[in-house]
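Have a look below at one chain only, the form predicted on its own, in structure tokens format.
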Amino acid sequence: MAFDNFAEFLAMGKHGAYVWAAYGISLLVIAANILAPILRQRALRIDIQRKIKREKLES
């Protein structure tokens, strides 16, 4: 499908809202799937460090 100008490309033959919303939602899901484990790992490392400090203080 060829487009004459950028505005027609964005409109996607009157399906632009659906197409770009689908791309946006997909991008959000992919980003969440990448960021969630990274953030969880960071939180777990902080938690483990706190537990190690607490155990050193108790002994």
The other form holds:
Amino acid sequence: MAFDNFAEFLAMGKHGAYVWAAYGISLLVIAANILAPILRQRALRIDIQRKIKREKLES
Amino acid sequence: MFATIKRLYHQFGSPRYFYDMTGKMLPWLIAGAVLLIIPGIVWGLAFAPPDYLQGNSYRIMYIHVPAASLAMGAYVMMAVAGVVVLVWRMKMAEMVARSIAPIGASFAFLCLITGAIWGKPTWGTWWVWDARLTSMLILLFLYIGVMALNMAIENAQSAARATAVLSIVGAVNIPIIKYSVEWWNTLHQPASISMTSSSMATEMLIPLLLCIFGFYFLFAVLLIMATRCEILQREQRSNWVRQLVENN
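Return the form predicted in complex with its partner chain of this protein as a structure block, the form predicted on its own having already been given.
And the full complex, kicking off with our chain again.
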């Protein structure tokens, strides 16, 4: 462990704000990257299912 | 060896094979990403020693360097996919190239923003117009250009050909980014690690390597997930996609 206690870990010397801001933004960007294809896949499946249903009704 | 590569190339050129195969690969790639990134980040944040010059602000490196490496690696991959699109007209390469752009853009953005946050306590400024930073910003703009071009052209195949040309031409920026710290005087420090050597302390280097490899696994996961959406969208008229969607 490079820090003596948890408060020091949060403080990161004098650079707590910088380090945690960088990691926070990274977490957001990565989470958005993971969420986007999951939501898109769900929307696509619903859309395709609807199209198939409509075609069946028409024929 | 060559025969195997050729067979794999043709197999993965089929959207259905790609979809099935990557579905099986995904859990392993996710496990790889988690098992590399989480120990890498925890080690880098809490256990690696502070830098004797920069103190603790250097810990931003464990995000910044993997993001930078990935933004450039993804661009090269997009340009290679572009060559395949133009030369062999492979549909699967069109979908992969299209899926890379937003992921690459987000990592280029991440590299720039973490770099700016790291720059403030280290250099005393968020931003300078020097060679490394500017060429990296151009990389982000190239990604955005590719995305805009993809969205502007209705026909997916025409869009893929046009963006392939843009991404191949833009690839000239990649060696400029890489060697900018050697060719020009910049505020940015030169590379501390290469394929064969490292000037970094081992306790700092190992978590960094974990993070870099982990980010590549993460990229594989993100790319596969995005490409699978692209396949569903473009192949929605085919029987196998209809069956797949109907069955669950």
